[in-house]
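Starting off, we have a lone chain in the form predicted on its own, written out as structure tokens.
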Amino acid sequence: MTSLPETTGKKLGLVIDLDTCVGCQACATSCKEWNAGGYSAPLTDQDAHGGDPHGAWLNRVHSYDVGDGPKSRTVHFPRSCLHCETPACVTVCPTGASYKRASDGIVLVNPDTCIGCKLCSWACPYGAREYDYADGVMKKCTLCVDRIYNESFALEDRVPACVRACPTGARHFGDLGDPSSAVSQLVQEREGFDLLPEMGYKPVNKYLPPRPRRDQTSEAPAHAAEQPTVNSGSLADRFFVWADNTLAR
């Protein structure tokens, strides 16, 4: 099994604002396009124009209708690897193909040593691992390591493709290990939260809760601290429970 680095002072990750995400899929499509070449390439598709299209996507966006009547709203929930501090996907890998970098905390997969056993996908509670049937290996979000460290790019382009493409600025990238960084300050100001904190994997990526609707501003804002503890059910089921208790007020 693969061991984890003792510490990663630098924790690169994403902060996703559920208040401003409009579910346009720009993050998913830009991720797919960028990763058709480079580190995770190729992200293959099968039967792309047929009756049963499927393939490897490192970013997905789920949309949920939350609440009833005048308190209802649609919440768009982007999902990708959360680059956990203690990722189960790394510790279960029998070949060491899945690993967490000590330098910046990014979780990656070495395709040369991955045997496609899928243990990492079973261990990940967030459904962030993708098995590429054409290549026979696991693939996942890399935070676009081939972009963020590329000094030939303009400074504004040294961010993950999903961040660069987001038209509403709902995605933020930075060092969440630095309390003074812009992303850390944003999490503190907006009471950002972990996805499924009860699992104990300490995801680096954070989510910012939706603000109260403009026609409900007289009501008290919902806080991430009010999330219920849920110990069973699918990822979607757990989100519904959290959303019903936190968003639809």
Second form
Amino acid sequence: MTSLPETTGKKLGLVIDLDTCVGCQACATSCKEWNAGGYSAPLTDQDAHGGDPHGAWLNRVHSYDVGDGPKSRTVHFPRSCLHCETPACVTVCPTGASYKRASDGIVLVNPDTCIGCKLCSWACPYGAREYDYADGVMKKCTLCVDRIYNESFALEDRVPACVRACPTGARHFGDLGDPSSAVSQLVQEREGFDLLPEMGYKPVNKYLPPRPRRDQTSEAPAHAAEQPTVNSGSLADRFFVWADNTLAR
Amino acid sequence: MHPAYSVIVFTTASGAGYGLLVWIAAGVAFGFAPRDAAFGFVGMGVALAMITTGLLTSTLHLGRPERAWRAFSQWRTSWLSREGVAAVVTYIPAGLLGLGLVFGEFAPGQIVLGAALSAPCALITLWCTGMIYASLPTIRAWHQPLVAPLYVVLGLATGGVLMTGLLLSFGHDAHWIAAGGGAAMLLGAILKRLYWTAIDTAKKTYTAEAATGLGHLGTVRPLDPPHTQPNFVMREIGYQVARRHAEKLRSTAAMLLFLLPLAAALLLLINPPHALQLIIAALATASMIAGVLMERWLFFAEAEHVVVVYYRGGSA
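Based on the form predicted on its own presented above, generate the structure block for the form predicted in complex with the partner chain.
Below: every chain and molecule of the assembly, starting with the one above.
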């Protein structure tokens, strides 16, 4: 049913740290690997070895050049479903295949009832939904619903594949509806923000801003510093000064 | 937005079909159009064939057309679902009207009842089609107050051209529809011009800086794309062909869709010989079809989705 639940028990989501993300694509590739065999299977590619390879991925990592001049910096920006509280992708769905779970707030597509009309991809401002050209249905981040509740997994593996794969700890998973959870605390502490809040879809996922950088522009010396010559007048020091001067000729 | 040809054929064919249905219903109910079997058969046949062809064509862009029936279930929230429901419901009064005209009434009042219900059902369906687009805030050019009215008015205008041709072919008086359809055409031309002005002047409120939340650090410029070849999102949503030629294409569409059929309607009002009337109506129909296809293609091609700012920076 595409009517949204009034409240959800939990608000499971991701917190993505733009300060520590190095743009290594590990989250994107591990996502593809897991989901090509999990809930979203098949997650197909087209023309994989030809001239126009493309396929359905649930996580995409952009890199941006942010700011101007010497203060500009590179910011890597992973982009996936934000599991919005009031997602238009769900309400526009004509079949009820798109739904938001009342228990934990995860937004899912039922692959058995989706007709592949693609209207949800038009409704999402974040480009989070991709059409699987071979499977004929829409694919999206499931928050690894088939990992996080999997009791046959070790506890540390019961997180989304992207979180497990991130080598810099830039991705965090938890209940953003619980103000005492680690992710909520992190968002509070680092002033996490929503993407395009003015669209009104209330994303659950939060992004942490890059930390302010030391202003290196004003500290840069005008000339390369001279190596101070230490000369105590001892025989050894005088020898090294002589050697230095001789070799410098 | 990528213009899906099946959706263009659907909205133009069904649009004209529903428009024709409204004019037949109005004509029959108010006594302007004849209640004869031959005209009823051909007129309703054309209207329902266009509607049905359009609806069937619309399933071609689905990944799983065999599941299309599921789209009738979510009318509470989805305009696409509402459109499907309205489209199917319209067949009931249209059937009453058509059968009544062709085979005579099974019960007194059948034709009037069918006509009285067909027209609002058809108009509601057209409105739902427009609202599918107008309800998406992610696409500035579609999230406009004139979009849904335009779908209704253009349906009536294009249906009016068909009705004129049909009445003339059967040797019936077509003055009323030349005037009524012409008025719809004129209204459509005015609304479309206002719409084009609106989308040209509407502020591009969504920027790459806002979309990434990094605006406080300065301008956000794409450095490395997330993938080497266009993905689904870029293929479906990042379509960029028409922009350069938009003005030229717009004037051509306006000429074919509005100007020539309007001139045809005016010519018909001054009573040329019947043979000439038929030629005029045929030319107006051909011009209208080419024009409305072009208008609908532009409606997609000119529309820009907010997600493009993640890929190319700037604003949308």
